[in-house]
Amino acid sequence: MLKKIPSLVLSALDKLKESNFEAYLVGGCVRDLVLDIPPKDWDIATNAKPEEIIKIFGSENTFYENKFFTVGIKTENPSLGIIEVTTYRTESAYSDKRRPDQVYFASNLEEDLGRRDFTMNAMALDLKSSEDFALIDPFEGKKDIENKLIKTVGSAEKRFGEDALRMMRAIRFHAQLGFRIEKNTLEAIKKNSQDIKHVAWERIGVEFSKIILSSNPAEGIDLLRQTNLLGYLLPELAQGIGVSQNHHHIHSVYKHSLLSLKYCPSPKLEVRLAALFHDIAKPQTKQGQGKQATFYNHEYLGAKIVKNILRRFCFSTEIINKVFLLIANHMFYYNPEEVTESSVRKLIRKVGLENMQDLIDLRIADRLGSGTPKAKPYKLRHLEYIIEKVSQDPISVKMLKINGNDLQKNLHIPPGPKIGAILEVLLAEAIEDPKLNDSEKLTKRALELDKQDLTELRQLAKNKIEEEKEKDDSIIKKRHWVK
């Protein structure tokens, strides 16, 4: 456990203790250490006041820009970031269900731990030496971790009444850790779900992103539904509950969306968001019933709807535009008999070569979410083959280390077909032996070719270039398992 604690964090604890103050690791970093997960953030609780903390570490190494007694210690280590050192504190009532009306200094560590959200986050670590430590666990957080249980500290209703975002945090921890939410805690979320309306969308967006990026994102989203939070946060997604599709789908729109997210092969936030939301406009665009129902243009309307959703959740413009692009283009054709090199070039120009793999990953998620047994059938592999083929740099004289201007200068040949003929022969020979692609060697060889009849040589060059193209094409086909 102790080996996972960075030396700079240990040094910060030592400096506080050397100044005769108490200092403990607290919160999420202790939880992660118990779980044997490398912590991302490091928090220290102390009885030192903010001004005393600043004096110990120096004003040039600290910043204090909040009302919660938290001083940031700069580490100049990008992987470590900021070490947050907070004075023991307790809080008054939360009138707005978002933040405490007042924050007070607490008298001891136990009082500070008692204000925290979940038992697994209400533990502290007392490092007595480099090899000796004590876990301070007044609310049996370690036991709940061992039982894989998410449980509030004290009254669940009180904790959620203080900060309604804690309801989403419980679901986020469920999605990340696979822990179940304790019965009373779960019931309190259902009972107080309407209070999520008081939370700033920016804070909601952060928790939502963590759910989407977790190891169980679909379970997290469905738990939002089970706890009545989905209707407040994503009524557009909730509209798909119970909406049947056509003969291409065996699941409702909502279940298909969940499964698409669950089976999305990409770890990227944008692709996972697109997988969840790609069919969000189907309830509005549905025409007819049963197996013959249609959803014309649902991808375009869906892209617009999702743009508004992501703006509401305060996502960056870059993410919003990427998700919009993926959803708007997720209905591309990829049957071998319909796909031509020309049509693929048009698709690449439309969405960008850099986005093609993400678009394919979205289509794979869509297929698996529909209950199909194969994520990547032959026709999708064939599309990937065409994409790679048309995106390869063409074999051309541009690959040579000399050009027509060089030949005019060195051979004194006026512009005309002879220069092109010589370059084609040079290209064919350079393909055969890449070591020949040297400006000095090419110039010498060009002088020799200038004295020959190039008609036959041009034909040989053409045959060689075509042979090389066929060889490359064969390699690409094998890579994608297509004929």
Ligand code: ATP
The other form holds:
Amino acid sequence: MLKKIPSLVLSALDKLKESNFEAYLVGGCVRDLVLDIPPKDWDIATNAKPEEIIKIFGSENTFYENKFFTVGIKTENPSLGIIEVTTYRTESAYSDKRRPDQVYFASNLEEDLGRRDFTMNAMALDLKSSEDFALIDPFEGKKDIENKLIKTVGSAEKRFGEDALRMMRAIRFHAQLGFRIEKNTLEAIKKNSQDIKHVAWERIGVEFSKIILSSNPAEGIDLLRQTNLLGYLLPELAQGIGVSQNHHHIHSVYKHSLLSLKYCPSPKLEVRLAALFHDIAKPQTKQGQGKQATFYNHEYLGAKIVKNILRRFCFSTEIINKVFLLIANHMFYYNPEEVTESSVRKLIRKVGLENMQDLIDLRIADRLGSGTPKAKPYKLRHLEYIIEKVSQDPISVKMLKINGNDLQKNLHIPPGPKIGAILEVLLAEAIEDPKLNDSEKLTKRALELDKQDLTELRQLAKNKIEEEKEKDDSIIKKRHWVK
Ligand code: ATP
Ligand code: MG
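Mind pulling up the form predicted in complex with ligand ATP next to the form predicted on its own we just looked at?
What follows is the whole complex; the chain from before opens it.
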């Protein structure tokens, strides 16, 4: 177990002890060491006060910005990040259920451990030497770990009353570790679920991401439902409960969403979010009943709804835009017998080559989550092959074998909007037929196009785009029907 502790962490403990302070590893890293899994971050608890910690490590190696007595030790080691050294502390009541009214120094380690959420997170490790250690475990956390139980330190009612986020943390640990939530703890979550509304969304967002990235994300989400937290956190997803689909689906919208998340082959947060939320607008867009129901445009409406959900959970713009793109395009049609290379180029142009694998992963998740896998994996492998094949073909103006400068030089067109319009038309034509992407052919065609005025050119480019859109739409409609 001790082998897993990085030497920088050991030396931080030693430094504190050499200055005659107590120092212990605490919290998540001790739990993970007992579980024999690699800890994600390292926390040290000490009786040294923040100023004393800063003095020991030097102000250039530390930073201290929050008011909760945690000093960060910089390590220069990216995989190690920051070692957090926190003075023993305790908390007063959380009258607003968001944050403690006041944080106090605690007099000893036991008191510090007692303010922690779950027994498995309330253990400390005393490293006496490189081989000799003692586990300090006043709340029998080790026993609960052996029994795979998530249990609050002290009264569950009281602990959730202090900080309602702990309810979500319990579910997050269930999803990560596969542990059961102990009976009283679970009952208390069900009873106090409405208190989650007092918790800041940034904190909820962190735990929600950890559920999504865990090894059992679908179980985590469904536990949110069973404990009545889902209705507040994700009413849009809860709307899909019991909403039946059409003859190509055996599951309700909600169940299909969970199964898509469960079977999502990608470890990426954004792809998993897209898998969970890709059909979020199906309840609103449903027309007709029974086997013939349709869900026209659910992907576009869904992408918009998901933007709001992800904003609420305080996700970064980058993640939000990516999930939006994946969901808006998840209905792309692909059938090796019908779909041409040019339509794959158009799809790549629309979605971006860098996003194609994620879009395919979303399709795999969708298919595996549908319960009636009809699209053969062969089709998707074939699509991967076509993507590879056409990825060198022109899909953006930048990939044309001619550029704005060439047009200025060869056609003597002055810089201005006409050049852009000519390039757009050239691209639209090269997407249809990549053989046209040849500098001689392009120059010849550009000379012809130059005879038209700007309005005509724009109209021409627009017509080509409209044609694409119409084709897309008819394909989408078809897919809605067959899906
Ligand atoms: P992870 O491995 O994901 O980092 P963790 O258990 O270390 O999980 P952190 O959020 O890093 O979780 O918190 C570190 C420790 O602080 C926890 O193990 C727990 O002892 C304590 N803790 C964190 N959040 C709370 C809370 N809301 N209420 C009580 N104790 C908490
Ligand atoms: Mg941690």
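What we label the rigid core is the largest C-alpha set whose atoms superpose within 1.5 Å from one form to the other. Numbering follows the first chain given and starts at 1. In this text, all values refer to a predicted model and were calculated from it rather than measured experimentally.
Core-aligned CA deviation for Leu33 between the two forms: less than 2 Å. When two forms of a protein are overlaid on their rigid core, residues whose CA moves 2 Å or more are considered shifted, and Leu383 is one of them between the two forms.
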